[in-house]
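Next up: a single chain in structure tokens, the form predicted on its own.
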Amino acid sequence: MEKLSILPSVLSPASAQADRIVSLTSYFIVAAAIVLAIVIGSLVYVVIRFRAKPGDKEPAQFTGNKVIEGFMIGVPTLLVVVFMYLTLDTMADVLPPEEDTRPDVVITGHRYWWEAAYPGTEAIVANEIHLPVGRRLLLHINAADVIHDWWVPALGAKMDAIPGRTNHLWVTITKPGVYDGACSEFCGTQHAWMRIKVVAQSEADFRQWVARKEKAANPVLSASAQAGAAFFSRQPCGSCHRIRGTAANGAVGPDLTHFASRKTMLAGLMENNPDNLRQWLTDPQHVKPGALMPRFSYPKDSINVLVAYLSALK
């Protein structure tokens, strides 16, 4: 069973790497709070202790207090050194070298959706990405078009997705759940609706999920869905989308093999249901302006059978 989605927050860590980042952040907050308290306390003391009284002349000036000067220079310098060490130590733990290890998942940013491929399997998914709990995972992050940025706050560091370059990210998820994230590098019109949903589950559940995603599309189709399958194959849909087990083998748009199993569509913009899918296929630019899906002037009956077909791809 999937747990309820957890609001994205860097202060609710769900991975070993995020724990280290939150710990470092906590040290910064505590140190900053102490410095702030000292500054405010000193200010209040000076205002009260040396406030002007009737008949007072210009107060005497004091210079050359080596104790105060040493404190003012030494403490900030010590804080800089300590936090530099803590930061470098955290960076080394959160983002160690790749070590020539084969990635567990390859994440590719597209305008405006995310693709995840699982090396060694045929599983390819869009936006709703499953990962196992309790295992140190290596993610390869890249982009198909412009610069994006993968960030799931509860799982740790963010990482740029850059065309022509592969970056890497380690993550060891400690808690099952559904964790939300988003592209955090402006990438175009629909940047705000390039959401991420990571489903963290037990190793056994994850393996079962991968096994289901590896299977080709072989749904039991109603007459309407069969008409939709035939319509899909006659149109240029397959030049952009892939449905394993059919002639559709495109790589531009999301893989649709198990489209109906996704809870959301359009990278989290809408719930995945027939009504929303019908709206999308009728006028994509009205639903998500700037998306790369072109508008086809299909008759209403053709869109209905296409919706019936795609809604059967579980």
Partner chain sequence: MITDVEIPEPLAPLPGATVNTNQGLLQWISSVDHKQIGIMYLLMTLFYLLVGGLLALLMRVQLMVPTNTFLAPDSYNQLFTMHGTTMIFFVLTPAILGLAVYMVPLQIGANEMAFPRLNAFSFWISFFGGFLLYFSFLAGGAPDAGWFSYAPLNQTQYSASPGIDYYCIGLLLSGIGTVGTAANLVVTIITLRTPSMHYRYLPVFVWMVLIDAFLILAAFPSLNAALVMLLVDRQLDGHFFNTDAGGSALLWQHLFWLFGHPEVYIVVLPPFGVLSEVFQVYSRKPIFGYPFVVGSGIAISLLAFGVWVHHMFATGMGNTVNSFFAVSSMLIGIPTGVKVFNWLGTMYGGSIRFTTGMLFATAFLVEFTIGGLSGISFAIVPIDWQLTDTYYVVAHLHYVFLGGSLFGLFAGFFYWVPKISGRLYSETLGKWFFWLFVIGFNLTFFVQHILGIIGMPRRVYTYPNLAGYSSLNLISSLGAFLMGVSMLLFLYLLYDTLKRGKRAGDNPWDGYTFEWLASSPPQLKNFTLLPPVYSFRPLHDLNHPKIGDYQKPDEEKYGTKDVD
The other form holds:
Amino acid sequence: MEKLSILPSVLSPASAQADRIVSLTSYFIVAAAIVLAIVIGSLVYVVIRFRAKPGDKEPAQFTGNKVIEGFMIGVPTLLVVVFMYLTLDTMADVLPPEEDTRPDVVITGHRYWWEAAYPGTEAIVANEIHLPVGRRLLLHINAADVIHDWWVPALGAKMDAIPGRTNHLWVTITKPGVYDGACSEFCGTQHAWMRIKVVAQSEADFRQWVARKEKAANPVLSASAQAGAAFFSRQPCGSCHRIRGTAANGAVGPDLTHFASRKTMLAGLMENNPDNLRQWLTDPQHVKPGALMPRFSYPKDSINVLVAYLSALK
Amino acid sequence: MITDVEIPEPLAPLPGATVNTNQGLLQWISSVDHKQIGIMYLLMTLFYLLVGGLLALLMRVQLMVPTNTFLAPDSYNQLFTMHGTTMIFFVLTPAILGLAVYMVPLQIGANEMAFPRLNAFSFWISFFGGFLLYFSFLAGGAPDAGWFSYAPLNQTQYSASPGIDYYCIGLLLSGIGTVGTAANLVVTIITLRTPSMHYRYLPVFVWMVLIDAFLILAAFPSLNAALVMLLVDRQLDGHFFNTDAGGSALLWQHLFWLFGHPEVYIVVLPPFGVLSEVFQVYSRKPIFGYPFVVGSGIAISLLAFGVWVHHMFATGMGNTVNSFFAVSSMLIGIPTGVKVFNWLGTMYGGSIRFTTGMLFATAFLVEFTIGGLSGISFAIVPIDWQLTDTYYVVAHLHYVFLGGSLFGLFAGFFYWVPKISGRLYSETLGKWFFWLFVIGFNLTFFVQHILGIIGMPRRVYTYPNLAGYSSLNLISSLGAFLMGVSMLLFLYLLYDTLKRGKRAGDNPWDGYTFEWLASSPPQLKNFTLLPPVYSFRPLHDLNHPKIGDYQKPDEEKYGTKDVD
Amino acid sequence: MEQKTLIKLVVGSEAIFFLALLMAFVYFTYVPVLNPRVASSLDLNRTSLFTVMLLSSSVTFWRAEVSFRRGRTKQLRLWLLCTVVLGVVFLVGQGSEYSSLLSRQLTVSKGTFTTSFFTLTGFHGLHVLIGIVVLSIVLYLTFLGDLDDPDSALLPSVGIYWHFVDVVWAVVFVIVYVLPHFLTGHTP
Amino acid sequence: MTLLLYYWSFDLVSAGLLLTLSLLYGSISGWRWQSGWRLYVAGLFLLTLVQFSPLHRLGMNCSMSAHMISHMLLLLVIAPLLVLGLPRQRVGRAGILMNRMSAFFQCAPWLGWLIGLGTMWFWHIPAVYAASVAHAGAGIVPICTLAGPSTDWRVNLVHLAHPISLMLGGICFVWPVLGPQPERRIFPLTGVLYLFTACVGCSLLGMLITFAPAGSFHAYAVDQSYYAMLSMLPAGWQLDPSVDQQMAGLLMWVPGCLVYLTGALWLFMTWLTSELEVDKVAPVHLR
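If the structure you just shared is the form predicted on its own, then what does the corresponding form predicted together with its partner chain look like?
Complete assembly follows, chain above in first position.
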């Protein structure tokens, strides 16, 4: 158990809500351990004490005892009452109704990546989602196609993203850090690679980050990157992807405005570096089979300039 | 005193015992004998258990190391879908039906099921349902949306291969068969009991089957309706669950879990009945608290329909809805606990014979308690919010389905195999099998609790190399291989029993109920003479007249005497 | 006894099946507000007529059972024939309702209302059809003279099923036809 | 909370109902307390609470959940208590009537089922529901009224019919299961089925109310009395109308159903553990 606590887990909370759940969980673990100990203890006793010995006669044929049955029903009922109270209490704290508050983040699950928009700002990002520490945040959770599920264990409850519905979550992050999560409702071929990275940072850093993300893509481009930009705009890329400040404004795939500032790509599948990007652009269905990006047969040098362009989108 | 009691016969008279039994395969295919159909059910179960297990092994190979490429993502998704569907619908459900069809007429002193032809029809339609489901592999891809096939992933635009159509039709067919057998069992138990067998003298197994059959009758129509709607969606372009066209994703979940949760009890109640028999006979004592064991069965089945919403706590239905279902779900823990402690009470004060069957029953108590407790953590909504749809759920459901249902079925297998085959199995082999299986089982699934807690979602075909993931997954896979090896041993044991087993005699365990009065294996006509029934252990009364229950007043028979 | 118990169990199970389809229909047409299309696209008057036909077939079947118990084979045949004919007429009525809907392009794939409507009424129609087939077999048996034991459970068992099909229709009729008409009639 | 506790009301017709029920007991029992009278009195006491206590006011003025609680009490608690509390030895005309009723429900137990469930469904048709809580809207009604909260006799009639019909429906419902003549009750296993199907019917209604769009039961005139009543509730109890409706539906769905199921279980257990009649025949000794 000692070693487990250093693993990122539901038992090492980083938000007020997850903290509440952990204390409830620990009560439950204690109660469950006691019950299990009683069952195993009495079983061991019975097994040792009453195993058949040679020459045993038929034992006394007793059939039951009302008082014992009463305890069997009464004690668990008491336990249920206690946990009923604890459950209701924790629920009300962890996930109260949203009460017409404006959400701080709107998260949308797409087939195999996450989109996060920050209402009131222009910022839209994918997969690596920054959140401020120390403030009670309201998350809205939607889905674009099938049911996904937003889950970052260290931050508390998970919530289904259901097409045609908006769900919400409250999160008050207490510790800055990077928290891993994953889609946990089966959503198709690449369900496994629909991971979440939440970067929790101080309010000031967060504001800075949002401000950066709000800006349109306006990098200083090298010659090859410029060629890449031209190639990008000639090809149908823009019908799915958005790069703010250019003509590309598709909403099907991830927003690429600040693509190069992400540490990983393809929802956590691989590190975001030019080599991986080249591999992906050459044959997406080989790198992440089932992803919605079709395979375009581009010549090698077109891909190279495209990589140069996208890598410049900081 | 054995009185000649008229055995109730089914309406359509069967061919007498003079029928030529040397017809080979034809005799099985055309059989309407409940024993042969029961055996065919069990053989089908064994076959699908091996197939489903093989699928699971392939999955565990894929998950042995992080970012493995042994299987393509699509293949993996098909495998886990087929694994779940097979194990639920073509292993556990037919296993309990097979056991019930074989044992119920014997235990209630009847010679046949009430509707022998319906019995055969139900089996064969289930059989072909499974056949059709597996045919999907040849027809362009098996279903790949999970055994519960959530909408809208089950729609054609997200799952274009015909797999889910096969899933619908296969499950509809086997569903019809299951409902048919359930209705048949109810009628059999109500009408064909030997006349002196009052309801209160039904063996616990028969009680559980009766309750279970009602559960099936009430739960399966909901699944059938959902499947029909899904077929309409997929084949006629309907919009029940198509969220792009106004359909509802949650409607599917409601309908599915309205079936799905009772299904858990459907596959676990008859094993409870089996265990109640096994504990009694090997402890040489009557069951402790008969009315409470039966009553808790009824309580579980009644509550089963009021808790399905707990599968949907993370769908954002709001705290009002969630809190009511949290409470009703927790309540189910009470009757389940009553059962566990009553079985302990049955062992207490006994003279316990640890045959392989009893070992499985004993192990069941531990494994099922673990599964039950982890189940309660899902009724506690905030814990559910964290742990649902993770490997913690995988661990929990395997502890319930394997540790609960399958252990019970294995206990029943070893208890009844001398009756069914007429031969004794080798206890040495049995014990080897038991220990290998139990160790493999716990290795595989216990660590999965931890995997869930450290954040591994279920149904992932691979996982990143995060702290703890690879070592725990490796342990789990090794455990799975151990289980695989033990299953090979089980097959050998079966072969050994049939080939070299000693003749068992009619009543090798000094059993309590009527099946042990018939010959081993039972003749085509089970009984010609039956003693009258004065307690739920009629054969014990007959064989041990000095200490038989028949002389006790009812309150002592049932352990409901008021304590002074 | 056995047969009747079996049929009762099957009917109970079927009732839950229909309940699920009915709930789906209610969910899609009544929530969040009643779909005004329901009343406008369905023909209440014509269907009422055919509903009466179907419900009266329960009465004729009841008469058939009475004649059977009294051993009056000729009357039995007549009443059974009436029942079958009424059932067929109902199906024809349903067919005409379908064809008028389809001719207005209201197909299964039009929307959630048509999807749930066709599924619900279609499955009921299927049950009526099965009932008609079974009744025809029974009728044939009476002509063969194979149905002369007044204690036989065959007719009462078929009766349980047939009455069940009628009751289901009564409920479906109220929810699908009458109620929407009534509700939209009063609130313009 | 303390404020709320002052809001008791009183109306003559409910008082008359209580009096009638008490007199009925007297005339059936031959003016003697018989075993089980405590249950009967408990039923009457609960009925008093439902009709006169703040719960009634709350249900009338602002909270559908409170209204639902009184429904559940009338149908599922008070009715069974009254029936169970009926005297064992019955005399006079009323006694004969009781026996006739038992005989009737022995023949047609399903009718009791239908009446019970029908009554419950009937009062939850949105329009009917609205009528059952409608009142003149003249602030919180005075402490003592003749027959109800309004000056319009039609409104009052609905108010009267509402609890009485629910209670009578409940009585009809439980009669086949708990009626005063045990030999005329239905077979306990059938009783389990009887109660289980009732639970299904009740769940369906609860489900409909829970998942019906908010406002389907917008019966309360949102006026002064509504807010006045609301303000008296302790913090945290002031439910939003949509949550209130959900809560009402769930109350019927889950706890309501649990009452039926507990009944079914109780029926089963008492049957299973009661003395078996065949045993009163001398036990046959084997061999």
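Positions refer to the first chain, counted from 1. These numbers were taken from a predicted model, which means no experiment stands behind them. For the two forms, the rigid core is made up of the largest set of C-alpha atoms that agree within 1.5 Å on superposition.
Once you line up the core between these two forms, the Cα of Gly74 ends up 2 Å or more from where it was.
Once you line up the core between these two forms, the Cα of Gly41 ends up 2 Å or more from where it was.
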